[in-house]
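Presented below, as structure tokens, is a lone chain in the form predicted alone.
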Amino acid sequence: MTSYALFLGCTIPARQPSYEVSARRALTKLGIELVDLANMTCCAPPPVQSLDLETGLSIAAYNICLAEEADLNIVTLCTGCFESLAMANAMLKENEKLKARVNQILSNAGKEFEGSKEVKHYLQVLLNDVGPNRLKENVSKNLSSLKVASFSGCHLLRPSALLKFDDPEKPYIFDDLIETLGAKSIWYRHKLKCCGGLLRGYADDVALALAREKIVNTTKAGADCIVTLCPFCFLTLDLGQVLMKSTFHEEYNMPVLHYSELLALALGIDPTELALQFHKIKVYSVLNKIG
């Protein structure tokens, strides 16, 4: 069995039960070991990089540090982790003048970032250690019925020198892994355009009218669902609707899953399992599409 250091960050414990508890599902069923590690803090995201850069780096590597220590590569379920976590793993790997400064602010914790463990997006796990054939030999579930938007966020692509996920212009492999499971990925306008999730609490109208523009979009190209990989763009995206109903006057009623949840029903893991009451827009049609 495969096993990685599971980096959950901040939002998906706080806000988002059902994220965890189907990729912790769903991981598991398919053979991968998710082992919790103690005194791991915020991944510093952007914003505090960009306050200090050298600051942000130091905590996102004290991090790595404890996945070193336990000799485990890191998972991660929130983009904006990954983009953190590997944005800094790879920033100190190349650079050993900026590696010592870091290494200085974190030996006042006791830690030293030695650069021998990977930091990986839970797709590249499906990916790399499940594979396509091994993904679709354990599927259960017929999703052939079901047209779903994906929508990968900005941060699991961009840096894209740094991260080297996917192509950023015209990203594939979220698409081939929703299909993977049976699904059809559908196009639809400004595929690849901003939710407004980071806008929330500084330009809030700004912020709804991108989530809105995402929901009008999806619903004209037909989708049964949006399903995302960002805890910040599904909570933009299915709370939004709430939002949208009360401002604009307009009902929705798109469902939004995270991929996990989407994985653990093909996999045949029960919905009752996965916390879905959780989310704010009711997942029943989709529910009642895949049996």
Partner chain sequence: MKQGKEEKTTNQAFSDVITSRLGGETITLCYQCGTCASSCPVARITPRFNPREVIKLSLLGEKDEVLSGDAIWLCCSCYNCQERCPQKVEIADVIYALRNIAVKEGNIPNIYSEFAAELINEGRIVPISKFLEKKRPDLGLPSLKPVGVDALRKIFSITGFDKIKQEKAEAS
The other form holds:
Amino acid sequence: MTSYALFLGCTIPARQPSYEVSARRALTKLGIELVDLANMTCCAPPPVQSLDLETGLSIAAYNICLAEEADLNIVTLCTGCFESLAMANAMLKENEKLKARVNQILSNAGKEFEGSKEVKHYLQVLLNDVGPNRLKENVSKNLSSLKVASFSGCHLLRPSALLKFDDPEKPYIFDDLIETLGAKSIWYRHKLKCCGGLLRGYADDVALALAREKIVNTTKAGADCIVTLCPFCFLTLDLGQVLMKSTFHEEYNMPVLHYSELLALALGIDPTELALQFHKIKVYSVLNKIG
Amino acid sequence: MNEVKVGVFLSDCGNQLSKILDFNALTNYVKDVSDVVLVKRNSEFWRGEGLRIIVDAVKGGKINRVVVAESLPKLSEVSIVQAVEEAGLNPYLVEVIDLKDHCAWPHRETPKEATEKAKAMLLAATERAKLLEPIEKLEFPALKSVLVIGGGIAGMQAAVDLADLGFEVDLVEKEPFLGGLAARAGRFFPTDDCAICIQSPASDVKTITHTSRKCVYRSGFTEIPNLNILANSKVVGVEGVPGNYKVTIEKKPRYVNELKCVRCDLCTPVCPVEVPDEYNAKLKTRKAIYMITPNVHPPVYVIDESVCKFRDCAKCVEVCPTDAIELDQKIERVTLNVGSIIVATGFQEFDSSVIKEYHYGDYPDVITNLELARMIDGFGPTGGTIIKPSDRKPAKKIVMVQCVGSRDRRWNPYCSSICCMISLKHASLIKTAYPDTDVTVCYIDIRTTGREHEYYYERAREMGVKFVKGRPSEISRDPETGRLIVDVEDELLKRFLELDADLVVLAPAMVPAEGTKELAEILGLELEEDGFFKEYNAKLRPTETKLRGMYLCGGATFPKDAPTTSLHAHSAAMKAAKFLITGKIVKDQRTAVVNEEYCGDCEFCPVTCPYGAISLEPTSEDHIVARISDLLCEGCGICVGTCPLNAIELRHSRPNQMLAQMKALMSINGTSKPLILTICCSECGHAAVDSSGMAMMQYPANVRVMKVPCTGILQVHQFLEAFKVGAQGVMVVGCKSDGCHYEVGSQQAEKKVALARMLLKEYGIEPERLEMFNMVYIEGDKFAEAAQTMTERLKKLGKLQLMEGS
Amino acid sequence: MKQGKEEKTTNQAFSDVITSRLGGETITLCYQCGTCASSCPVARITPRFNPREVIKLSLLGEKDEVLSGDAIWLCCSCYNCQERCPQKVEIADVIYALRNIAVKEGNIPNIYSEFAAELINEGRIVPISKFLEKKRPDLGLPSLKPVGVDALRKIFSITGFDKIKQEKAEAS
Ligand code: SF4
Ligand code: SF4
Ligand code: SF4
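Next block, the form predicted in complex with its partner chain, ref. the form predicted alone:
In what comes next, the whole complex appears, and the chain from above leads the way.
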């Protein structure tokens, strides 16, 4: 059994139990052990980096130190957490000067960043530890009539120089993993563009306009649902549709699913055990298409 | 050798110098220096009566060493040396120094001190002269034959020039047909005429006029008797030395006998193998046996061996009326003996598919300029119509994207310099033929810097070509309609455009031709960081390389348009001709020589020599020694500075000569300031000292200058020697690190100085007493300032305390 | 003439300030090609923000306009631009650097002050509701582990992050 330190982050436990439930259930079922470590904190995502990049890097490094102490690689569910931690990990491994500076800061908290561990998004675990073949073998439901508009979220792919996750302009890993489950991943315009999630709270109008583009483009392309990897994208697109209704009087009813939910469903886990009631846009239409 | 007799000749420059320097004191001083047998003063010594004085003294056998203090030493030295040689003395027994710019002028405010320094300078010159040895002139054979690599316009032009001049020329082209990139381009700016048009050879008597401009296939250049064309061939090995190279060429089989093929075209219809035609941007197919277009050279079919079924088919063999097809042909190796080599391998389009957001290679309707050129060409695969490759329907809306992989620090940081013009040319040609086609050019900057170039821009606007200032961020394709969408910000309108297009034409960067790296390795030539061949000096010697005998032209050094390529080709041809024309190479032996007894086969020097002049040769079973080629050695002395066993010396700058000079320069002070030895290279370093003197910038007379060929010759122990003979400080003045006349000499010297500073500490010598400066000619002020600063610094440090035993 | 000279020194100073900060190092490479703007999802939607213009203004030394304006806070950090910039300007990081400078000068949007306060107090930027925390066992989720907020505070005392709120108070 492969073990990872699970980095849960803030948004998932605070807002999206269905993400956590489906991810824990599906990954455990596929033989991945998730270890919850004490004393982890916020990953220092863009809002913190905006305040002070150096503080952001130090926080990320601090969390990686905890995993280094436990001798575990990190797995994240949230794309945002993945970016913050993986980026810091790469920067500090590459840049000795920066590493020295951050370690000087960390020493006050009794930590030292070594650079001995890796930070992975759970898609990488599915791809490399489980593997498409075993994944396919474990699929017990038929998703073949489902047309999925995938949206990985920006921070899974970019900045690619540091994250090295996938081809930033022609990504395929996520879409392949959707198709491995039997569903069809479709093209839609401006697929790689941001959902605007990070602008929520500062410029809600702009954020909503961006989310709306996504919903409009995926609807136009005839998607049955959007599948995301990030709680922030999820929130922006799911809750966003409620706001679109009140602001623009537009109703799309485009179901938004976490990939882990789609995975759990494909593996045959009972939908009633997945806390799907927390979705704002109901997902019955999707469940109906899963045979 | 017989007894040394030095004659010293002092020019007072028409009494200009005697206003500052006390010439009587100088003459009296020099007279008493040992071995000086003659001292003369005159207003000048490098021409007329003055020069005759020297010549007479030499001829009469009165003297056998000549020391001349003359202004303009660079100029005067030439005529003095020549005269001395004619008078029967070895010309390398002459030493010329400059009392004006190195002494009188910069110290005019302290005439007494200047006079004392002048004595030291004269003594140093005399001491050096005494130790000079006669140096031989050597002759090496130069074959009057040239190999030109690359059969594009650059190579063809250079080959024609040289053949016209009577040289034997071999022109090697790796493709089966001549023409290179140019042939595919169709038309050229700025004349809009055919790309395959070249200057006819002089041997074409009917056309020796100014209008002798012809298509390659009509020009008669292929019929010049002393021009041998080897298509389908490549260089696989080069041995030998400048003037006499042995080149191995590998000739791929053509499978069609060049002498028998009559171009009846009976073979292609029967050939069952059909493949996409690369030459025509895959817009059409060709057979395994083919010719790229009817008007090419050699006018002979070729079989593409990667797809031909050979004996399993042999249909063509059956139909060929002249039995020209020879399926058994094998690779041939040809050896050529040539005096010099011209590289004209050109450039090619960058592979745009790596810029993923543009989807070249994914979307068939995203094409490149060269592919568009094939469509515009009436001989091309579409007969001149512009189509969408995806469905072959006419393209009505075309978007052009500039700077694809050029000016892009992810790929090629440079501007490829010709793509704006190519796109403007294409836009205009399309608009002329199909005025209702919508053409939009997206650009960062439009660069039209040549004559007539701006007119292309003007004409395109007149014709209604649209221009959007902005670099597109993405090209996408609607999978349903198949139409392309180009996302771009029109920066001037501050508007985000989504341009709808049938066809998107990329203007890719131009990068070195395939195989450039391998060829560079074979030839021993260097490449620049951008991957193109490195020219010897970008400003002055753009078609020469570090290796005499090897020249570059055309796109091999950087992307170029046709006019510049032609100029370049003529220049390279001229350089090769100049090198070989007399049939011999004359070189003097002011070169390095290895003392084979000391040489410990450490293998340092062969890699350090910038000119590849040193080879390791076995003398016995277990001993190798370094040997230096007098032909290749440029006399920089960098190997001298590198050899850990002091086994190498330059014949004209021996260590004992340098030591004698140092001693002499430090033997007289005459000022109250600490003596400084300035060791400068004979290139930029010396020129900077010259220019500070010429401009009469003042620096103190305690600064004494010793010239070496290149600062790379210096060895660490020589700095210690300088301090031992009385220097309180040492300045090393060389070229800029990246502008060294001998490539790496300055850098080597910098390293030596850094090392010496560390070691000097061990001897109790403050490291600040030694410093390296990098200067160019126009930085005379910098030299004067450095001399001042150094003097002040040494004053503060106080007198040097040398430790016992150091 | 004199004025022109003065202007030049302030420009110099502002781009130097940016290039010497983490994230801002590459700003001077920009040659205004517009690839970033055309890649930017935000710029397409609102005229309030255009990354190319932010860079241009910064390079021209329009410090106040850049730091006190709202543009720099409208980047959604999606890095679309940074992937494609042909001059390898790290645009999104440059914008972080500009925000960091603005914060130092006391220009902090309210929501960001709230983030800072949450982080300093709770070690997280999104608070967890008691309701959900209680519901975890029912959903089959393990209880939450403690948060390392003390360690964070020790980090902040070195980087000065804990002073961010004070700076804001002083500035206003
Ligand atoms: S003197 Fe210069 S060119 Fe001659 S062998 Fe030595 S390093 Fe090479
Ligand atoms: S893409 Fe890069 S070079 Fe172009 S305008 Fe933006 S920052 Fe400047
Ligand atoms: S990172 Fe910011 S500036 Fe760059 S494209 Fe995304 S939102 Fe626009």
